[in-house]
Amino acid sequence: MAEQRVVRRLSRRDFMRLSSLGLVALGLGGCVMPTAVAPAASPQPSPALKKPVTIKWAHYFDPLQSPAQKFNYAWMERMVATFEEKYPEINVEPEYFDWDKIDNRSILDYEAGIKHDVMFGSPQLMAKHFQVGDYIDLTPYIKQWPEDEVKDFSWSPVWASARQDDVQIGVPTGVHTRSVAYRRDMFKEAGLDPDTPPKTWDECLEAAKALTKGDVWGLGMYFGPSRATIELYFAPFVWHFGGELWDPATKKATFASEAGVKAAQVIYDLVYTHKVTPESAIGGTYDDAILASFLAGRLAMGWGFGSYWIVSLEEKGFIKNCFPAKAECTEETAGVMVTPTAPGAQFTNAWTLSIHKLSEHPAEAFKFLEFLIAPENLYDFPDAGLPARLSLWSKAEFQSSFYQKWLEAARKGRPMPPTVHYPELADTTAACLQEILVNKAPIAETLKKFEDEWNAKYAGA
């Protein structure tokens, strides 16, 4: 396999500095909006080739990053080998980027003239990709699909997030949603029924109090400096109290509303008042705070547990016959519940596949993209999470109680706000919560201060 390109990981200080000063090429900072790039004419298939061409596949699979990533890395290697065997005229060269930098690299490299081909992308950043124009319009290729193939994908909110007017720039690889994973054995020890987990927030909080004992925390959450904070923790509580993070009509941030204040108060109380969530949730990483801690037995409940971690539960023996999905899937040591808020809504997305605007071989790149989203290949892609294809949900493998709860979570799921400046919105709310939790700053005033700062720079886009 060709040598992978490694991108330097930014420190939190560098990341926040760049966010505040603005990435000029990215258009992520400052008050001046970058000029939108008009879509180029759809590329035509390459002529007959005399020797194999090489296409680059930008991915984020680091087997040392987390337990789940080694499975993704193995899947990637198998996909490359199988595709190259089937299509010897096309070589695939993987390129590695940090998962939370891969979208930015696509944009920066486009403006710097650095070429890529197939790229993973984030639905919550599609507004930025549309504005910059670093992805090609896939519509001419998709029009060649049978109608049933389009319907199999287009039911998903992820499909819609990558579509603007009649332009489609991404295709979903799955449906990522989140739930609350819980230890059935710990529920029994605390006198709670593991077959009837909490359905309301009040029930969840009371269960967390009963489950917190010794070295075990009742409710694991993550409030560190990353996208996970707004997506999996702050937003669900804002929605729970009837609010929104951003107003699509005025294109202004609204997270300092009464709902936002109540949401931040809940988060603060979990750590300092009820003491069911560890103070360590304020730092570290999302993977360590939820996945690693849950697998190690330090959490009785892990809020924001991603469907992309089902494979880790299977490997640990907490569930059986659930990955790959089988009709015999059972919850053993652990179970999952739909997020117990009023709307039952968690952030729902999935990695999309797109083709870089500077690709010299877009037809070959799309052939590889189609290969990756074939049913037999998505079926055992760990980070696909849940099926992107609606047809797969009717199969016997997904009729177990375990998967029906995931399906309910996906149906109730919500996207992030489609603002061009979503990264700044995520950074702003994470920094705001850090000030509230670390410095114990007054909640309402602090939220208003950060909201005003964001709106002064980015409102209107």
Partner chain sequence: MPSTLERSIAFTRRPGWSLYLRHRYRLPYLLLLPVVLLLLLFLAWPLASVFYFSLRRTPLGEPSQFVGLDNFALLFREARFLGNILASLQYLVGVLGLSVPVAYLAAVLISSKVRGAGAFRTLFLLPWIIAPVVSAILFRTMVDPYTGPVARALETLTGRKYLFLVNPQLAVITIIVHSAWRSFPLEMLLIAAGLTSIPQELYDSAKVDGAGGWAQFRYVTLPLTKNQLFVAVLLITIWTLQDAEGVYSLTQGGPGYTTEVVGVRLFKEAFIYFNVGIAAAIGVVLIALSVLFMVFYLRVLGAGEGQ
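Positions refer to the first chain, counted from 1. By rigid core we mean the largest C-alpha set that fits within 1.5 Å across both forms. Note that the structure is a prediction, hence the values are computed from the model and not measured. What changes on going to the form predicted in complex with its partner chain:
Only one of Asn377 and Met337 lies in each rigid part of the chain between these two forms; they are split between the two.
When the larger part is held fixed by a C-alpha superposition, the smaller rigid part turns by 15° between these two forms.
Now show the form predicted in complex with its partner chain, given that the preceding structure was the form predicted alone.
Shown below: the chain alone.
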């Protein structure tokens, strides 16, 4: 009977097993204790060396991340070391947050009373930061800058997105922009000139048709469940056709406008009418749909190709001497073109640096912020691949045609609409596009339905 089996004292063998179990548990606990000091946590300063001020730096450079991150991580460590050397009275303690949660952490921790100092942030979420008030106004500090210094930054749209009513809460560090990456070899095979890639949307579409054959898709895009969908694929076309996603005057979503319908139609046609974009673009991840597919040779052109992926092109051997940037940078197997949409019809952002409202040492924090964006330090900040300071662009290594195209893309870009409910707007439009693409739902009606649903909840903020 079952009960009898249960009602049984532990035999000696059982006891041995049990103790081995305990040993395993002990071993697990024991073997990790000595190595428990994370690089993220600062080394405990001995009392003699104790510094009067410690500031925290919230970053997103995970040392466990892909190889691209090792450059970022190394840069971060070097910044901390050189800063501490220069200012012995200030100690910097880096703290790591996931890149897509760092803004939310600032907001939640502000509400929870947890202090931070210097923090990275996203321009798309600045409206929310303004509403919550988790970043301090940097204007009093920036006012002391020479005028040229401000101009060196204010050329990029990121500067403006961190500004509301003369309050500046963030400073850009690098430029994240996108281009269309294309395979020069495939262009040649299709009888297209790789040196004169498409300049207009119509040319681009024709090229895509010519390039699509066999296992190769002419034009890679992504319409999956991520913010990339609105930022890099839907918004550029809405803007291209003269529309807006959101109206700052009424604070309502307007993506179901005539331009929105045209934009959705373009996307629909790419997949189903011209069949130059794979249907798989409706799901999966942005990285897989664009970067991995492009590197694996499944795409002749990859739209929305980020400047943060220059390193991957270099590692694959598609370009040479471009990362880190050198004057001899050449496009070999692949090249990039400026997104062939109307002027201003593309998205540019960056990581910004801000100071948390609960910081106890804002002056020291700003000193560190200034240090990070000093030309000599920002110059080789590897994350964006592209400098945020306009003056840095005149250096020899950025004169190659490859980098000049990126500069043009960065200048052309504009920010996302400053609604507090931007994450909801991004999710809503992505879901809407998927509904249109997957269920072949009527475009105008579906856009309207999703727009109304968004406005019912979030209009006015």
